[in-house]
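Form predicted on its own, single chain, as structure tokens, below.
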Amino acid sequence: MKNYDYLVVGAGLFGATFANLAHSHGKKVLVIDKRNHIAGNVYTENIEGINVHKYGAHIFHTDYKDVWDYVNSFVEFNRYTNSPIARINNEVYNLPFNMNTFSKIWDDVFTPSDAMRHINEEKNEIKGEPKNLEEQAISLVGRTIYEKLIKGYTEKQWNCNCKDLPAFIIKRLPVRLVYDNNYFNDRYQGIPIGGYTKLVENMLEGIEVKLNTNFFDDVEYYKSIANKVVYTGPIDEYFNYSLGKLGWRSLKFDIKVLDKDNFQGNAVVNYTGHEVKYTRVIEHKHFENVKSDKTVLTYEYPSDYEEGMEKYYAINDNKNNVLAEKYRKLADAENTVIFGGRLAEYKYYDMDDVIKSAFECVKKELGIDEL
């Protein structure tokens, strides 16, 4: 007899959602995580009374009503609206690209047609099919916006000249011809009051969780205690890198506590030029409108992945996509292992898509139409 119906490897959003739903349908579940905390990369830590997003800013947004109702059943969400700004040298612009942005870039822009006149004139610089990311961006929004708001940020993000990056990295750049700084178009948006750790903690209530526990320390043992494994770690690591290692980009964070109540006046400020090495500064208190005489900042530095670092962004070039597909075929042959989440699928996921994916996985696994 197995001890558990499911062993869930990883206490992030996919693992926590699967565990919660399987548990609610009468299944016995054990969740393990090699870290010393739950919640994966959405983990928040309270510093000076402020919930700090330890692995980068996470703003929940979705058009899925079932996902929104689900997360709100565990914790109340506030009405935070993501309205980041971009800073290059001593210039500040609104994001996403909207009429507030265009009217500051060009002093003769007052209407949407004024903005489109400038953008269309500059787009015509590119003739034929764009050959790289730079040409692709210019063909979508023109050179001025590209050089002020895209070029430096992208080159820092990928540690590569935009002329050497493939065009497909940028499929579209939304141009909003309204005076609206809301970054997302989704119907629902907010931050869990009390932080994401509280959300995941409530999702895992009543479920056995073991932290500081690495699946790879004794794979055969962990497989032996459950009927099935739900694996949310890197897919190539599961197969012991037998086909080669997949490529990732990582991040480094510099967290600072300041004796002031307000440093930058906004939760997210992107630095789109090369005058600084970081790509953005997060001021966490603005996510939940915390009143405090201190503030906590995170400076975010993109980084090449090195052994032991966190894997944040899959490098979806042709070489890695081909390799990932080979690993997925190996995963399909593992009858007692379910692979889910961005690491196990080598895919970028927004938080709501992770949860939605877990919904579908549970329904398929349990043979049910409704959760």
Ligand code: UDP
Given for the second form:
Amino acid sequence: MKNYDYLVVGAGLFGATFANLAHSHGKKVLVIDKRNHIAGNVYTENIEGINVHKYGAHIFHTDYKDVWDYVNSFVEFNRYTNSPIARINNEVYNLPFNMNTFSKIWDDVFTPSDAMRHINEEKNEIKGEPKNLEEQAISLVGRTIYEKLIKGYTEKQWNCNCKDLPAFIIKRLPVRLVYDNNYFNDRYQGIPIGGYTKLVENMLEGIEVKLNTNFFDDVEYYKSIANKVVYTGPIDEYFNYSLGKLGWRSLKFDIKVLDKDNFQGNAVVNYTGHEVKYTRVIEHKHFENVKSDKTVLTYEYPSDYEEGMEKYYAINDNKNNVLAEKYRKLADAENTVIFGGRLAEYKYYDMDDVIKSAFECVKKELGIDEL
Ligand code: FAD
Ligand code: UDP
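Right, and the form predicted together with the named molecule of this protein, after the form predicted on its own?
Complete assembly follows, chain above in first position.
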């Protein structure tokens, strides 16, 4: 007799969604996480009365009504709309690229056709198929915008010249010919009031959770206590890197508390030039409109991945994708282990997509059509 139906490795959004739904269908579930907190990378910590997004800024946005209804059944969401600012030297521009951006970049732009005239003129310098990210970006928005708003940011992000990066990374750059600074196209958007940790805490209510508990400290034991394992850690680590290590980009976060009520007037300011090494400064209080004399900032520095750091962005180039595919084949042969989430699937997942994929996984696992 096993103690549990499911052992869920990882208390991030994939693990928490799976655990919550399996539990509500009468299954006995144990969740473990090697960190000292739940919520994985969406974890928020209260500092000076402000919910600080400890692993980078997270804005919930989705077109899936079922996912939106699901998260709203645990906590109320506010009506935060992401409208980042781009700063380069002493100029500021609105993102995503829209009429507010274009009319500030070019003095004679008032209408969408004025903007298109400039963009089309500048695009002309690229003949034929774009061969790299620089050519791709110029062929989409022209050189002026590329140099002010894309080049520096992207080179800092990937630690690589844009001429040496593949074009596909930037295939879809939103160019909007309207005076609208909303970054996302999705129908639903917001921030959980009280922070993401509260959301995940409520999802895990009634479920046994063990923190500071690493699956690899005793794999045989953890496998022996449950009928099935839901594994949301890195896929290559599960197989002891037997085929080699998958590549990741990492981030370093520098958190500052200031005796100031308002530092930058916006939650997200992107620094798109090389004059500073960070790519973003997050002022967390603006996510939830907190009124206080203090403010908490996070400076975000892109970084190469080194042993012991967090894995943030999968490097989905050809070499890594081929390796990930080989690991997926090994994973398919593990009959009592389900692999899910961004680390185990080696892909960039938005929060709503990771929840949606956990929905599908639970349906398949429990043999049901509706949750
Ligand atoms: P995770 O949250 O990483 O959870 C995996 C958990 O497994 C971790 O807690 C880890 O400690 C645990 N674990 C791993 N190995 C073991 C082990 N051996 N034993 C025990 N536990 C283990 N998405 C959006 O929709 N909007 C955004 O604005 C947004 N911003 C982002 C900003 C950044 C900088 C990044 C990197 C991502 C962003 N995302 C955003 C994506 C979002 O973070 C992911 O969709 C989400 O966190 C994925 O959840 P997950 O459960 O797959 O992984
Ligand atoms: N990007 C850019 N300038 C910006 C913001 C984004 O050039 O101010 C490009 C950059 O190449 C980046 C990509 O768009 O890697 C995706 O950025 P986004 O902020 O949408 O996603 P994130 O990297 O934060 O997950």
